[in-house]
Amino acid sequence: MFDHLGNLGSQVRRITTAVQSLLLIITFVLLSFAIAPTKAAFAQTATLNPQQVVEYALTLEKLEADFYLRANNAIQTGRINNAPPIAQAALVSYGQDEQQHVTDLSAVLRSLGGNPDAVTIPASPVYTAILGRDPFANLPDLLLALQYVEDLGAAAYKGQVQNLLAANADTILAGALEIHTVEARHAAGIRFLRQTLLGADIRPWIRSESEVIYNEVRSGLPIPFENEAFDGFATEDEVLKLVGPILAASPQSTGPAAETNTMMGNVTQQDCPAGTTLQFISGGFACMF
């Protein structure tokens, strides 16, 4: 068992490494584009300012946090009792860099001038939006909830770069792509889990646009989503229509998560509470009233 563990461990530093270097490849390309501008590559408009752009990273990052610190007291009070230790190491590790990012573009903002304190989330995020259940109840529909959290996280960030390069936000675009890093890293984390440890028909990479909560692919893009061999990323609007639902409960709430009327991922019109119905949103499946 031990051994067999310790070959997981080993098959996920290999990957993380093979994931490193794919992201400094797309680094690369990504400012390849910067320095030899096409008309394609610059056809999106700039929608945030730089301090808008880590205010909403900010924001993100904050929930990302939150979700692995409960993710993590649900597997240390037994509510999951079933995680391995390599999936117990990876969720701490994992949530000590989330909570490293929210310190980390704290600081940033207040260089620009915000503050952090005023980019808040619920007390009680309705996290039963991402899978339309509660995705602390078992460890499949955690890592689930998780993959579709970590991919979305890594889209968002590739999303806001045209928007820092059209503010010549060098020094933020660099520390944007290094947390975009170890967004995907954690993505690809998370699905080895779900391929080894449940069996599940994923692998570390993105296969099929099936697989992701955003809109994976699109059209006239320099580089498009094809093969495996290139990822897509979400823009802001995107991202918090899929967030929106989790956001929904009051800051000051304490209470427990409030219900919602909208889901994500993998959805079915059987699976929408009574009185809603599914429906196509940019990125993903909602079932609304």
The other form holds:
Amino acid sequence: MFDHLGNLGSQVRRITTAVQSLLLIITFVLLSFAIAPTKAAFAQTATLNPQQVVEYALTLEKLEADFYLRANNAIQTGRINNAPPIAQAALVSYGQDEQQHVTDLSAVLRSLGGNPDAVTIPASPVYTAILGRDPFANLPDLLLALQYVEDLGAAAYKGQVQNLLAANADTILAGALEIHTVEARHAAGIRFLRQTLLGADIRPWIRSESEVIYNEVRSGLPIPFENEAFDGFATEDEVLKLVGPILAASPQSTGPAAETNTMMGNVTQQDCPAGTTLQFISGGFACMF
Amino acid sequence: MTSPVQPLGKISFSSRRKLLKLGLCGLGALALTAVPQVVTAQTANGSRTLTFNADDVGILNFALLLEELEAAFYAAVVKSGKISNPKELDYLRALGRHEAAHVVFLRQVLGNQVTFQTKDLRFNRQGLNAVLRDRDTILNTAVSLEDTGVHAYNGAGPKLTNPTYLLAAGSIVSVEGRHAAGVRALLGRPVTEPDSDRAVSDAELVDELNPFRGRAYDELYTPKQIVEIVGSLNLINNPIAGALVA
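Now that the form predicted alone has been shown, please provide the structure of the form predicted together with the partner chain.
Entire complex below, previous chain first.
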């Protein structure tokens, strides 16, 4: 589904075979560094400070808002021509909610001294990475992709509440909680549409880990995540591994915005060995000879 | 005929040992031993007063009360026979199973810090009958309970000190949000909560708890506000007291 390393591999194969082995090694090393920049220091769960949590959340919200814009556009232009009014109304409403989250999180980030405009997504996010095909071609695929996105969104917020608690960031924690359950409501609404309109074997709640793209069930914590009455969470590095391929700008649209993308860990030319040139490619970046 | 308590026995956690571990040492950051038992009082009508302290244990006991209320409601709904639509019945049965699982979980987490037993709760038969009147009333009451549950857990979140409790609350509250959304969808209502549906008005919302407001957000209610909402539903006779809800 998220054929992250596979895409990367196919890109890399286009590059001259002489440097292939070395290039691969450098790419993988830097890619893992970008996805989990604090992995070494914080082991399993990266500790983000409140500003980093807001930047991370804002990136996901910008992506969601953009996805809904494209989804609603596909419906309005007739590309998806069989969306019932109940689905159309829901998608417009959820898209407005995500846009509201972008607006308000941007204000929060500014209040923390951050710059919301520096939190960017590519001009053309690679949404085909979600299903391995165009999610805007038909209603079933659109709703399935949205289910994955919304469930992941809720899990991503849940994965940050402990960081905010540890930082005594009560107000930001409150804001995150205010959004967290709305993402869950969206996910439930999408699931209801899939069950009701498409006859999918799905419910508003998560009955099986196979319904989501993150690690819904995990051990080592005294919470029975395997029970459908308890929703799982996703850590930052887990979410970025899933979202990375979507955020990877295609070679044509790579621009300054993508290169400063915080999701790529603010990779710059300085991160590349001498004699190589930083280039963003599908699934990550490479230092090209 | 399914007994309303039957789902409780069907809850299958993969490992009882995991829950035991939870009760004994899984939440080591907070020492929960040697907390004095809450003094309980019997009122004139025989309903035990439920007292909630302003600490993690008080918050979890308060959450338990809401879960007990929800579990009892759904059990009564299923028993009432007023829901005939198979899809609606499927939803309500599932919600009842989930709330019962939350009750089991919270009781396991609290261990001997539980301040009341299920049998101590005195449900108001008249109030319950009123909300079980017909399908529409049942579903709309479910929405009220679930929305209230979301606001209650959210409001409790920043007050918790134990990070594992917070994660557990997060694990539960998003399921409550899914419940609210699912039943709202059955009714053709929007899955998110419009301001006009909120039991707590804009003016009554606590500013510090609510950096964001509106349909795109699930606002944080104080335990006191939750008690007022629950009281207005007239489903439970027990007096509620303690610093948490003051």
